[in-house]
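One chain follows as C-alpha cells, the form predicted alone.
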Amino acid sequence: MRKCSLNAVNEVFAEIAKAAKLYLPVDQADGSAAFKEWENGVTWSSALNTVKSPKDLFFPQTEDLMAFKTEGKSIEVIDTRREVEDFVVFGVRACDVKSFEILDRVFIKEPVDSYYASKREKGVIVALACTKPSETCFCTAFGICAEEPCGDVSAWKTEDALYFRANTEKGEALMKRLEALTEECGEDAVNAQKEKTAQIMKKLPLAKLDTGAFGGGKTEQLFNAPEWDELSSACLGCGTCTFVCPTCQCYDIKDFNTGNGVIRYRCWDSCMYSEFTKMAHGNNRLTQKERFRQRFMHKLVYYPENNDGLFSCVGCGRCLAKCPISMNIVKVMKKLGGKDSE
C-alpha cells in the first residue's frame, strides 16, 4: 500500500494526465458533480455520488458506430471509429464498480460489442472507498462494500492522506508511475477508516433491506402479482430511472442524414418509454404497468437468472434521489417481498 499527502493530489492527478486522458467527479453550477476530463484548476469533488456514473466513458449516451455514402446503387460504409486512447478513471465508488461487472457480462459476451470493450480495454478504474455514506445508499443489499472497492486500483480518503492499493496489472502499472509522489506504508489508518465507513453502513435505514423474495426462478411468483398495479400507478414513464442508473444497458440505433451521408448511431433508450422496442407490427407493452414492470423485473429477476444470482442493481441510490414521484427500487422490493425485504 502507498500514500501520498492531501496537499499533493494536484501533482498525483497532474502525473497522471501525462500520460492518459483522467476523469474524476467535478461539482458543477447547480450543486451536483459529473465526471470531467482534469486539466489545472479542476478541482476534484468530494461529493458522494455523480448524478451520472462513469458508465457514460465506456458506454457513451450517444456514439457514432459508422457512416454510409451512396452513389446510385453503390453503398460506402465507412467505420468512423477513432482509435481509444489511455484513459483512467478516479473516485469511482464501489457500487459503480460492481456495475462494469453487469454491463460486462453483457457488452463482452459473444458477440462482444468491440465499441465497449476497446475502452474497457484502455480504461484504469481508481475506484474509492465511502467515508460518508448517504440515508439513500442500500449497496450492502447487493454484497457490495462500500469501505473495500475492487476496481483497477482502491483508494481510501482520510482527513490528510490518500491511500492506494493496485488490484490489477493496470492497477500496477498506473502505481509504477506513482511512485516518486507516493510512498510505502501501513494499513492502521485504513482499517480504521474502514471501520468508520462499515459502522456507518449498518445505521443506514436501508441497511436491512434484503433480496430474498427475489433471484431466478422467480418469475412465475412475481410477474402476475397484483402489486404492480399500485406500484405502477404513479410512474410517469419519464426515464430518469434509467438515464441515472449505472447498469441499464438498453439503447436504440438511428440513422442521421447529414446532406453529405448518413451517420448511424446509437444512444441510450429507456423501457419505460412507450416507443421502446416498437416494430411495425406494434409495441409488445402497451401499457405503463408493462413497461414499469419489466424494469424491475429484469433488475431482480431475469438478470440474475441468466446470470449466476448477480443481480442487476447495485444499491446506488441515484433512483432514490431523483425520481418525481419517489417510486423507486427499494419501494418496489419492500412491497413484493413483503417481510423477506424489510
The other form holds:
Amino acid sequence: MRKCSLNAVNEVFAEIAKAAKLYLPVDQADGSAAFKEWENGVTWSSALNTVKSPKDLFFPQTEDLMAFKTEGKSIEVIDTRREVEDFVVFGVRACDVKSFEILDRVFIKEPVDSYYASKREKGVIVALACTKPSETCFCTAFGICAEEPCGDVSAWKTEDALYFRANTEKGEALMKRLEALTEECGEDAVNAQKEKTAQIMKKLPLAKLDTGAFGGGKTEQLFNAPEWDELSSACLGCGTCTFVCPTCQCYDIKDFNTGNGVIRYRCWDSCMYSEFTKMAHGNNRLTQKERFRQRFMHKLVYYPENNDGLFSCVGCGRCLAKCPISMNIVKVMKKLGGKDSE
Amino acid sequence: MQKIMREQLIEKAASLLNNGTVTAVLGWGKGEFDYDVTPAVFKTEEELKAGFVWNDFCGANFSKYLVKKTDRLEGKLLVFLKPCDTYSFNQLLTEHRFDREKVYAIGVPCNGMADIAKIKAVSGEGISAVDTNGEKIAVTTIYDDAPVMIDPADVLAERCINCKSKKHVAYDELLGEEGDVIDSARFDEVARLEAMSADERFAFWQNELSRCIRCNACRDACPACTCEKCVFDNPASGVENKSPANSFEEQLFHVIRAYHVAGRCTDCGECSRVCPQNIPLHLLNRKFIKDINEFYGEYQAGETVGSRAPLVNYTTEDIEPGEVFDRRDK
Ligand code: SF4
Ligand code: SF4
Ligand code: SF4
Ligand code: SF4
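Form predicted alone already given; the form predicted in complex with its partner chain follows:
Entire complex below, previous chain first.
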C-alpha cells in the first residue's frame, strides 16, 4: 500500500495526466458532479457520486461507428474509429466499478464489441472507497463492498491522505509512475476507515434489502404479477432511470444524413421508450406497463438467468434520486418480493 | 408546513369514495424516505390511510395525469390540485385533453414545496427522516442523532419562491382559504438574461444545455406536452433522436419544445423540477411569457377555460413583426 498527502493530489493528477487523459468527478455550476477531464486548475469533487455514471467514458451516449460518402454513383465507406489512447478514470465508486463487470459480459462476449473493448483495454480505473454513503445507496444488497472497491487501483481518502493499492497489472503500471510522489505505508489508517464505513453501511435505510425473491428462473412467477399495474401506473416513460444507470446497456444504431453521405452512429436507447421494440411487423410492447416491466425484469431476472446469477443492478441509487415520480427498483423489489425484500 | 393536514384530505377523499361521488382518488403515495413521493391511485379508505401522503414534497402536478387516468374510467376521479396545478388543469381543458365530467377537483392551499436537493445541501446525505409538520423542517440523518432544523423558506423550490398565484382558478370544492394572485419576481432572472449580450446569452444556454442527457423528463412531465406522438419520438419525422447527437441538436430540441408550448405554458415549473441535470428550463418558457405580456398585454395561460392565446388569435391591433425586430437590442 502506498500513500500521498491530500495536499499533493494535484501533483499526482498532473503526473497521471502527463501520460494519459485523466477523468475525475468535478463539481458543475448546478451543484452536481460529473466526470470531466482533468487539467491544471480543475478541482476534484468531494461528491459521493456523479449524475451520469462513468459508463459514459467506455460506452458513450453517442458514438460514431462509421461513415459513408456518396459521389455520383459511388459510395465510399469511411472507418471513423480512432486509435484509443490510454486514459485513467479516477474516483470511481465500488458500485460503478462493479457495473463494468456487468457491461463486459454483454460487450466483450463473442461477437466482441470492439468500440467498447478497446476502451476497456486502454482505460485504467482507480476506484475510491466510500465514507459517507447516501440513504439511496444499496450496493450491499448485491454483495458490493463500498469500503473495499475493486478496480485496477483501489484508493481510500482519509482526513489528510490518499492511500493506494494496485490490484491489476495496469494498476501496478500506474502506481509505478507515481512512485516518486507516493510512499510505502502500513494499512492501519485504511483498516480503521473500512471498519467505520462498514458500520455506517449497516445503518443505511436500505441495508436489509434482500434479492432472494429474484434471479434466474423467476420469470413465470413474476412476469404476470398483478403488482406491475400499480408500480408502472405513474411512470412517465421518460427514460431518466436508464440514462443515469451505470448498467443499462441498450443502444440504437442510427444514420445521420449529412447531405452527401451518412454518419452511422449509435446512441443510448431506453426500454422505457415507445419505439424501443418497434420492428418491421410492428411493436410488441404497446403499453408503458410492458416497457416498465422489461426494465426491472431484465435487471432482476433475465440478466441473472443468463449470467450465472449476477444481477444487473449495482445499487448505486441514481434512479432513486433522479426519477421524476420517485418510482424505482427498490420500490419494485419491495412490492414484488413482499416481506422477504424488506 | 402545509396549512391543510393529511388527515383532512384523507377524510374528504374517503367520504367521497364512500358516498359514491368518485370511484378513485389520484393522490401522492408514500415512498421510502419521506421525500420520494409517487403519484398513485387510491380506491379504498384503507389504501388512503396506509399510503396517502400530503407534505412539502407533493410537488408533482397531477393535471397531465388526468388525460390518461380518466380515459376509460368508470365514474369520476378525485384529484387534488394546488393553485399552480389548476392553471394547467384549465389549459388542458381549453385544449380538450380530458373530460371535465369525469373529474372531481379539490383545491388545496399550498405553502410552497421543498426542494430535496436544497435540503441535502444543508443536511448532507444519509437522510433517515424528514418531518415537515412543524414550523421548521426537521431532517434526521444516519450520521447524527440530533435532527438538523431548517427554515422552509431557505429550501423552497425555485418555482415556489417565484409562485405566481395562491389562487385556485378551477375546482369543484375548495379546502381551506382561497389565496390571491401574487406579484412575483419571476421575470427578474429573465430580465438578467435579456440584459446580456447575445454572445453571453448564447454561452449561458450552451453551458446549461451541455449537461442535457436527453432523457425527455422535461417533456414527459410537462402538462403542455400531451401530443399522442411527439415529433422527437417519431422515426418518420426526420428529427427523431434519442441522444443529443451534437450541441446543435441539443439546442434544437429545447428551442422547438419552448416554441411549441409558447402561449400554452402556464409556468407550472414541472420541467425544471424533474430535470436530473438541474437545467433552468423554465427560463426559456418564461422568456416567451414575458414577451407575450409585453407585446400583447398581460396574458396568463390557464387562467380561464377557452381563452385564446394571443399567439393563435389574430387581431388588427397585433404588434407588427418589424416592431419586435426593432426591439431586439433593447
Ligand atoms: S421509472 Fe421514472 S425515470 Fe424511469 S421512465 Fe418511468 S418516470 Fe422516467
Ligand atoms: S437500476 Fe438504479 S440503482 Fe440499479 S444500477 Fe441502475 S441506476 Fe443504479
Ligand atoms: S452504492 Fe455503495 S459503492 Fe455506490 S456510492 Fe453508495 S455506498 Fe458507495
Ligand atoms: S429533463 Fe433535463 S436532461 Fe432531460 S431532456 Fe429535459 S433538459 Fe435534458
